[in-house]
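A single chain, nothing else alongside it, follows as structure tokens in the form predicted alone.
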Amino acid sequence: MSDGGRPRVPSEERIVLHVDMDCFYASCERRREPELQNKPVVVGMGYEAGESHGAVATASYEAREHDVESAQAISQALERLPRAENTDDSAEPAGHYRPVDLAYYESVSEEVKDVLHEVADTVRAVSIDEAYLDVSDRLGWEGAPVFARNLKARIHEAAGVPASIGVAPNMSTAKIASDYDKPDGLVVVAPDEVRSFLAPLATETLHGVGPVTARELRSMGIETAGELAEADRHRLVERFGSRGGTVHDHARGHDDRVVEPVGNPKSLSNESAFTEATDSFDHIRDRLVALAEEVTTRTSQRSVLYKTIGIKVVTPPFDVHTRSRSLSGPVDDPPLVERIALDLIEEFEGRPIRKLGVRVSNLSFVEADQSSLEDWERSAAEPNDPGGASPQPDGGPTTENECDRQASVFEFL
């Protein structure tokens, strides 16, 4: 049997990762405002700065220590954790409240997903802040812990947010493992450890067991996954229908679901940080050329076309600048990516740079007519666009300042 053209790996040999971004919205706000590190952060839905209406979307772990929780009314959260700006006594617990900025969070999520697609061929993103990876075809179990640690470091370096990762032979156990040691956790459950890992856990930690089912199981004298694994399967099916058989399987560490990709990435990129900020333009250009080559190698291998080519530049202290240029049609043209990247970096000559990135976006994963380099050059040379930097009616190149903003950049570990 195959999965999307790949031979299906036996379940006991599969290596599945569940990547969960810890308190993601709050982590994004800390990336934008590094001074919020280790402080209580509350992000509100339907909330405007300084107001008391709306609901809590995410509360950092520091805020949770004061009983602030997701879906809680902002007014209730404020009773338990007053706003920092309204607190005179620095010793008094205070929260930093921010409204949801979904566009920003999605941009950070895309940076994380770029890393995931770079390290794994099979990625299933299930929400803005979590995804499953199947890396069975890339490594064996002996290499899984190092792979997961390196992935955490790459996410931190590329996107500036922490992730908890669970590694297991199946999706349900990997999800439990990622939740086991939050925040910033890493738990690896090898095939011969699954039953012993699950046994002491409460039944509600299992996929498919909600509060109501957990109460019913307790009424049957079943409180742990180990007890559920040893329970009579027929009795469970009689009580819960087919779901009873499913949760029984999960308690025993059995889950035949396959990690199936959903959709395609919106962009592909590669980034690299310098050991120290440098203004050596030859060094910067060489690094940019290498990054462009790495990105276009991936796009060519995956038969991906792209319409937008861009760079990311981080200057001291932590200023993030992005520049991009959109083409008249989708291409797979490595020399053009290198040429545009070098074109865009000219703006930063003479400035110290901490980190560089090259990104291609507006991707196409189906057969399509390609615009040629000659087409692009002819479009760029139109008389009404002498600099190639303004939108054209015929769809010629466009240079955009996508999102200049302050950000926290974590060096690669």
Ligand code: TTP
Second form
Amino acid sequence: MSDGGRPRVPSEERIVLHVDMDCFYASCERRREPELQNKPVVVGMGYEAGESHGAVATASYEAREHDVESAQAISQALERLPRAENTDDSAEPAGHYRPVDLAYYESVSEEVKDVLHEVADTVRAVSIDEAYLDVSDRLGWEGAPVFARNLKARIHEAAGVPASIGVAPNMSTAKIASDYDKPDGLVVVAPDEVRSFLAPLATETLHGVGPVTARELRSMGIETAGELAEADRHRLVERFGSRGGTVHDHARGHDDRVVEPVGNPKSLSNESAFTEATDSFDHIRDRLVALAEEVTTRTSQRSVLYKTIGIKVVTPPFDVHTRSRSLSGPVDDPPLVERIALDLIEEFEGRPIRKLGVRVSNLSFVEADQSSLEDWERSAAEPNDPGGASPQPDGGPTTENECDRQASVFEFL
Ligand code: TTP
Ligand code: MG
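What would the structure be for the form predicted together with this ligand, given that what you showed me was the form predicted alone?
Next comes the full complex, this chain leading.
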């Protein structure tokens, strides 16, 4: 099949992952308020603490057990699940209501996307908490379950929030699979299982079938994806136009959409958490050097140059500090990354640290024709520009130090 003449990879040869974070906004609130773990949490849009206006953006799975759900009025949610602060009786179920803090959720989302870009070259983020990955070039079907399990663990370790993952030979089935066993789900649908996996599901589960189409399908005697798959294609096209053909394809497990990456990452990074917060500076420096090495291995493999080198330091309970230094020209210079990272960590000596990260940003994805600071200095000081500006990693006039407390400086296109 083709799209505008572009060749498609046959779907049975593709391995597509759909990653969808569990009750995302509520999980973000739990990350910074760990005492909310396992408790009913409701995040409200247009909601203010102690008030009852606004609507539910999301509810944790514990709150969903009390029929609190997205888009419901907060006033209605409060009837089903009273505010925890107002109930003295701890035996009564009660909800912890929090207002939406989008900037914070976006910063967590960026941390998740960092991990996705670490493990796959083809990543398409489709919302704040959802992305498709194509990993066909990295593994075969036999390796897919372990890969997905490791990815879930890695997301949890690096970003502190839980994800559900679906793996399938195409996007529409992968999305259904990620939703199939939420929360903390992992469902792998191998190519020869797609038809039997989809068959018992309600038609509304399929991409492209909304409540109205589902109702019409029901009036035609079609309730499940299996029945839709068996239905006469001409009849569907007659009734729904070209969409009828598309949903017929999806029901049969055919979806030739390709996971198109939205752009190159804005940064490359690696992070690692200590089992327990530590103030052993030797330990911290060793970990930082290992992280720098891992990041520069990737930049060298992908021929990426960077202008900014940074670290991220998380101190208890979950305070994120970022420090970075910008050079005046792009380089790929592993020893320099290590040196700057070690320099930037100095100010944290003596403080307990629970998590560390190294990041390079301001990336250029051109074939590198200079790969070290020395080469850059040579090229910058050409004969017609003998005093040409050169990067000043140690703090010269062209060096910019950024001290930014927000993790949201780590952005992707
Ligand atoms: P979803 O992925 O649809 O929901 P979710 O992550 O909260 O829960 P699930 O475990 O079922 O995936 O949406 C992601 C975030 O988008 C959600 O946390 C809050 C926000 N959102 C709204 O603000 N309003 C809405 O109506 C919905 C559905 C989501
Ligand atoms: Mg979600």
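Numbering follows the first chain given and starts at 1. For clarity, a rigid core is taken as the largest C-alpha set superposing within 1.5 Å between two forms. The structure displayed is predicted, hence computed values, not measured ones.
In this overlay on the rigid core, R339 has a C-alpha that sits 2 Å or more away from its partner position between these two forms.
Taking 2 Å as the criterion, V187 does not count as shifted between these two forms: its C-alpha moves by less than this amount when the rigid core is aligned.
Once the cores line up, the CA of K152 ends up less than 2 angstroms apart between these two forms. On core superposition, A277 has its C-alpha offset by 4.1 angstrom between these two forms.
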